[in-house]
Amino acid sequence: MGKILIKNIKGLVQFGEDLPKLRKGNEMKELPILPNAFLALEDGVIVAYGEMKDWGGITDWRDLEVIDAEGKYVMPAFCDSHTHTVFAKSREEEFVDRINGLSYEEIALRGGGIVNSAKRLQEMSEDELFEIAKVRVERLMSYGTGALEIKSGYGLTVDAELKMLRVVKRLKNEMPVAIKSTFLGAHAFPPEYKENHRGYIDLIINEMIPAIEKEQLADYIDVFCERNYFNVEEMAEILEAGIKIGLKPKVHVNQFSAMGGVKKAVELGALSVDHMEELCDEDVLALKNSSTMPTLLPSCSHFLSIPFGDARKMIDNELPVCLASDFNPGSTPSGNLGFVWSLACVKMKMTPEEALNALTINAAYAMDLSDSHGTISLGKRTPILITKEIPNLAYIPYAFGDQHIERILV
């Protein structure tokens, strides 16, 4: 990247030293913005920032790129802590089925949904999967995403799950953004194990997890804890097997029903509990004083026409909130976090400041990236976003149909 000076910044957002690793409750309204600022980077590292009046100038202008950000905001790139970016094909036919009255669960029960994606992925080569996933990651970057987590879960066989995770590993090595890998073999029961849950769980624990450990293919382990999928006891058994090989839990839970999965996930030290469209008082109690980040996925609620997560209840109970895209072919065929920002404001009554905290500092926490992402601090390699000329930050979620990111520096 070399040396870069960004000058005349309208507002330098989410800056400072000794910032917390997350913001919760009323703290989520806090968003430091420095007007008329500059930011200096060297080989991707933040080396200086401050008000333009305090800028002492540069003595060595060789190989220096100067960016004039007059009228523009500069902020840390978004972190997307929940995606399914590696998949074979889109599922627009199921979109039409839902328009015609079928629910997500009804489509799944007749062979659609996750099982449909798994069949298509099993037929595709690793190289093909990698090439199409690479294009998707590039598109996510254009929306302002500077780090993302990618899950497996569309394989549902030993070979196909490992194939997905190998693709994620290749993306980690070749793409300029930080990528975290999550093993989600427990995404659904394959048709041949529909009446034999024990058999598939044994396959996950005895074959998939040891192979993942051998090739070092994952950072996290995930389970879809939901009716018609994996119950709380099954989730716990699978997570515990992953924990034994050093995989930290990040769990799909409470998408359609509250079954006690949040409490168990917290007990097992989950980094995050994701979806949370359903929320009961027991869940709030379990999350209080825990280190687990509740993560809401409003694009999924929008696309499936299911309830939106109760962000206000969480924040009013002094909990943190993270926002992510859930980018996937079945329930969220969009990874645009600018749109997520808008949905959070419009549908979940989060302020623009709360939502941006949920997409940056709290999202970095939900990916174990607090030391490198989410804030603009000296010595960090935080990817940087430069907006187009906009009147204020609230304009981004307000004018939700436009692309407001001019450039991402990674």
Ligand code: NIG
The other form holds:
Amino acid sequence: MGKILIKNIKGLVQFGEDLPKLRKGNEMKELPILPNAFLALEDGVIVAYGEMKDWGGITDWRDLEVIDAEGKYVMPAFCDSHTHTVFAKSREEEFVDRINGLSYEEIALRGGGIVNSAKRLQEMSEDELFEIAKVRVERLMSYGTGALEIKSGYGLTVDAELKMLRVVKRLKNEMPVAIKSTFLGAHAFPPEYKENHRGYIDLIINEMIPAIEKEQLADYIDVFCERNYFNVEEMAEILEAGIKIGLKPKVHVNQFSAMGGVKKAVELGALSVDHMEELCDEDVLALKNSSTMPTLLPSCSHFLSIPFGDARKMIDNELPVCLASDFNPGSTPSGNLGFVWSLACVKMKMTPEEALNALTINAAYAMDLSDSHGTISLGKRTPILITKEIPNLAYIPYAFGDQHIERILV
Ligand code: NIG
Ligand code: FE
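Please supply the corresponding structure for the form predicted together with ligand NIG (the preceding block corresponds to the form predicted alone).
Entire complex below, previous chain first.
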């Protein structure tokens, strides 16, 4: 990558030293912006930044790329802490079924949904899965995503779950952005275990998890805790088996119903609890004084026409909030975090500053990347975004649907 100097930056966003690992409650309004700034990188590492008037000039021009960012903002790339980027096929048929009146849950009960995706994925080769996932990651990067988490969960057999996780491992090795891997074998009960939940849970615990440990295929463990999926006791048992091999919990909870999964996940030390379209006082209480990051997925709410997460209630209760895409073929076919930013402002009444904190510093926390990503600080390696010329930062979520990112430096 060599040396890069970005000069005449209209605003250097989310910069500073000794910043907290996350922002919560009122702090989420804080977003440091340095006007008329410069930023210097060496081999991807941030080596200097400041006001243009304090810039010492260039003494060594060898291998130096100079970028003029007049009228443009520079910020740390978004982190997407919740995606299902590895999948075989899109599911437009179900989208049309929903337009014609069926609900997402009804479609799943008829054998569509996750089980439909699993059937397709089981038939696809690892190489083909890898190639299409790679193209998706490149597209996410073009929208400004500089780190992402990817889940399994469309395999639902030992072989297919391992195949998915091997694809994620290859992406980790071959893509220029940081990728975290989450084992979500407990995404749904496969049809052959519909009447035998115990059998599938045993398969997860006795076969999938040991194989994952052997090949070091995951960082986190996830369970879809929901009616018709996994109940709280089943979730706890599976998470505990994952914890034993060093996987931290990061779970799907409260998408359609609050069943007590949040409290249990917090007790088990979950790094994040995701979805949270439903929220009860007991959940808020459990999250207070915990180190678990509540993560909201507004593109999923938009696409399924379900409630948006109550970000204001969380922030008013001094909680942090993280935003992610949930990119997947069933509930969220878009992985565009610029759109997530806009939805968070329009539908969840987060201010542009709160939402950007949720997409950067708090999102880096939700995937254990605080030391490298989420803020512009000396010594960090975070990918950097350069916007197009825009009047101010709020213009990005305001002018929704447009591409405002000109370039990502990784
Ligand atoms: O996060 N809710 C569970 N899993 C995914 C959707 C899975 C699918 O429909 O394929 C989600 O929304
Ligand atoms: Fe999800």
